Every structure is written in C-alpha cells, then in structure tokens.
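Only one chain comes next, encoded as structure tokens, the form predicted alone.
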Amino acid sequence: MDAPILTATSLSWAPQDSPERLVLAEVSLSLEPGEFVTVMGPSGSGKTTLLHLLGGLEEPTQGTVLLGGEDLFAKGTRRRTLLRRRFLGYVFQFFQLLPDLTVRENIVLPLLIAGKDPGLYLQEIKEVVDVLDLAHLLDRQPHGLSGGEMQRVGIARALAQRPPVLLCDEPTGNLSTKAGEETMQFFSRVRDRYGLSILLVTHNPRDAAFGDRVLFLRDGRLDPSHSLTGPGLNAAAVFSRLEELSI
C-alpha cells in the first residue's frame, strides 16, 4: 500500500496572544492517494484552522504535517511554498476569483504565479475545462456567472497545475442546494478522473456523505472512533452520528 500523501500528527493550535485557548487540540489524520475524506463539524469547531495548518498557511503550536513524505514546516518558508505549489490545490467558499480577469485568465493564474507558460499546458487546461463544463464560459468575467459556475472555475483553477491533493473549505457554503449538489458531484468526477486526493471540510451532512470517510471535529478535537466509512455511508448516517455526538 502507498504511504499517505498527507499526514497530520498531534496538531494543536492556539492564538499567540491566548496560548491557553486551544482552537485545535492533538488532531491526527491521514489522507491516502486517491482518497476523498470529509471533515464534519459546526461553525467554530476548528475546521478552517485545520485546513490552514494542513495547507501550510498557518504554523501549528505543536505537531507535524507531512506532505508527500516531507515535513511541511521543517525547512523554512521558501521550501514550504514550493511544496504547496507542487502538491496542493485550494477551493474556497467565496470563490476568490479576480473580478477583472476572464474565466480563462482566472484558471491559468496559478501557472503564471509559478512562473510557468500556460501555452505549454493547453491540453491539460482543455481537459479540465471539458470535465467541468466550462468551455462556453471562458471569455466571461466572474460577475456574469452563477455561484455554481464560479465554484467550477475555482475548481478548475485549483487543478491547473494537476496537484495530487485538493483542500476544500466549505465549497458549497455560498451556493444554493441544487448548485451545491452539482458542485459535490463535480468533486467526485475530478477525483475519479485524475486519481487525486480530496480533503473537504463542511458543516453540511449531505456534502460530508460524498466522502469515502467522514471525520467529526468537535471543539477542536477529532476522535477517529467516531468516523464513518463503508457502503452504508450516506447523509442519513451522518445525521445520525451528529445526533449521537450532540453536534
């Protein structure tokens, strides 16, 4: 079996000005190649902080993150940036598209930031655009798109450099129920198409049920014994576990 592509061990985080107030406490998890893991928890449970630590956007108070087998925080900011560019794509709740750029320009922006020529990635970009049904939108700007369309652009942008891992922060939180369902189906589609790993945090049980495995975060703590997996995994099972945990 391949080693996990992302491993967190005993992650804790507290604000520097309130070191006694742990937002995350001793969180450990792993993400296997090709696995879709969802982390379920209410607002304020530490989900976004966890993603920031896993993505190297924030340094833990204690604990380690291994990305592709390498310690994300061991070799300085420059090495961390290179690891993030190589391994990670990000999808956000509020899309984070640049309003003055077209859909095409937003998608290729990560390549430009990394100093790469988008012209060398035309086939890869076309494939992502086709998978996400964006070909007819490439010359539009974000203000002319629906929420679901903007989030598909966000997913395409995250995939521009073909990272092996997507980190997704409440990606349907700003969408209608229908658009949210469609967006989650697109996540499943790109996972199957590219064999990438997805770690998605959400407070939505229906979204959580798209994962191969659902983890539950409560008050900054994650207990693996409460996780859900297997063929019986669906929204009803997630609701039931939430009731058991009083979340």
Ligand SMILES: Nc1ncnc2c1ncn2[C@@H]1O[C@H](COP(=O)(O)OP(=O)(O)OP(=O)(O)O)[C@@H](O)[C@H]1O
Given for the second form:
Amino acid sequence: MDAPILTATSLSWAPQDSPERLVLAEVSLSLEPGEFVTVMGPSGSGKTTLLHLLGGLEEPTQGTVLLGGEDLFAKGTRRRTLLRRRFLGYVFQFFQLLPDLTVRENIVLPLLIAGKDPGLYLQEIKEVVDVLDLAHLLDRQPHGLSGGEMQRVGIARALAQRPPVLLCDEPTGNLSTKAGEETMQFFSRVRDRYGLSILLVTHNPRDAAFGDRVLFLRDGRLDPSHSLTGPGLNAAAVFSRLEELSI
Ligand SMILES: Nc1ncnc2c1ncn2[C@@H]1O[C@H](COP(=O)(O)OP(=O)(O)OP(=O)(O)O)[C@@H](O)[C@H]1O
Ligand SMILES: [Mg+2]
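Alternative state: the form predicted together with this ligand, after the form predicted alone:
All chains and molecules follow, beginning with the one already shown.
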C-alpha cells in the first residue's frame, strides 16, 4: 500500500483561555490515496475543530499532521500555506461562495489567489465543470441557484487546483435530504474520477455510509476500534453503531 497522503498523530486541542477543556483529545487517523473516509459525530463533538487542525487553519495544542509526508506545523506560515494549497481543497457547510462573482469566477478564484493564470487550466476546469454538471450555470451568480447547485460550485472550486485531498465540513448540512444525497453521489463521482482522497465530517449517518471507512468521534475522542469498514457498511450499520456507542 502507498504511504498515507494525510496522517494525524495524537492531535489534541484546547482553547487558549481554558487549556483544561480538551475539545480534541489525542486523535489519530490516516487517509490513504484514493480513500473516502467519513467522520461521524454529534454536534459539539469536535468535527470542525478536527478539520481546522488537519487543514492547518488552527495549530494543535499537541500532536502532528503530515501532508504528503511533510510536517504541516513544523513550517513557517508561508510554507504552510503553500503546502495547504498543494494538497488540500476545502468544502464548507455554508458554501462560502462570493455573491458578486459568477459561478465561473467563483470556481477559478483559488487559482487567481494562488497567482496562477486560469487560462492555462482551461481543460482541467472544463472537466471539473462537466463532472459536476455545472456547464449551464457558469454565467449565473450564486443567488437563485438551488442549495445543491451551490454546493456543486463549492466542490468545483475546491477541485480547481486538483488537490489530492478534499476536506469537507458537513457539506450537506444546509441541503434537503434529496439534494444532500445527490451531493454525496457527486463526492463519490469525483473520488472515482480523480482518485483523490476525501475526509468528510458529518452528523448524518446516511452521509457517513458513503465512506469506505466510517470513524466515530465522541466528546473529542476517536476510538479506532469503533470504526466501520467493508461490504456490510451501510446507513443501518452506522445507525446501530451509534446506538451501541450511545451517541
Ligand atoms: N475557539 C473556541 N473556543 C472555545 N471553545 C471552542 C472553540 N472552538 C470550538 N469550541 C468548542 O469545542 C466543541 C467542539 O466544537 P466543533 O465546532 O468542533 O464541533 P462540531 O462537531 O463541528 O459541531 P457541529 O456539528 O455543531 O458543527 C464545542 O463545544 C465548541 O463550543
Ligand atoms: Mg462543525
């Protein structure tokens, strides 16, 4: 097996003003190239905090994150930013689209921010737009799009630089059940198409069941012996594991 693309070792985090309050306690996990892992946890269990640490947006109180074998927090801010750009795309619950830009402009924004000429990436962008079925929406602005369409724009934007890893925070949290399920299918589709690795946090068992592996986060702790994987992995299995764990 290849080396993991992302490895977190013993990550802990507490707010600076109350260091005794561990929001995350010694969380370890790894993500293999091409793997789709979901982290299931109730509200307040530390899912967003975990993604912020894995994405280098927040420094852990303890522990390390390796991205492509490089230590994310051993670097200065600038090198950390470059590492994040090279390896990570981020998909948000509230889409975070810029309302005054068109869909096309929203999608290419990360390239512009990284100082790249979108004209050199036309083929890549077209392919992402096709995979996410956005071609007919490129000249529209976000308002007036359905939630599912907005999230597809969010996914396309995250893929603009072709990162090997997508981090997704509750990406169906603002969608109807139907749009949420479609969005999850789009994640499976981009994983298959690009062979990228996805780490997606959710409190929805049906979403969690889209993963190749489901990890369970409870009160900031992640016990690997609780994880689910293999052919029996479906929403019913996730529901019953939640009951066993009294989550
Ligand atoms: N900067 C902070 N200062 C103090 N407490 C914080 C801070 N950030 C997060 N917390 C606390 O840590 C806990 C976990 O928060 P987090 O946002 O990671 O949970 P979550 O699992 O993403 O929840 P949700 O499903 O509601 O999004 C919460 O109790 C939250 O109040
Ligand atoms: Mg959250």
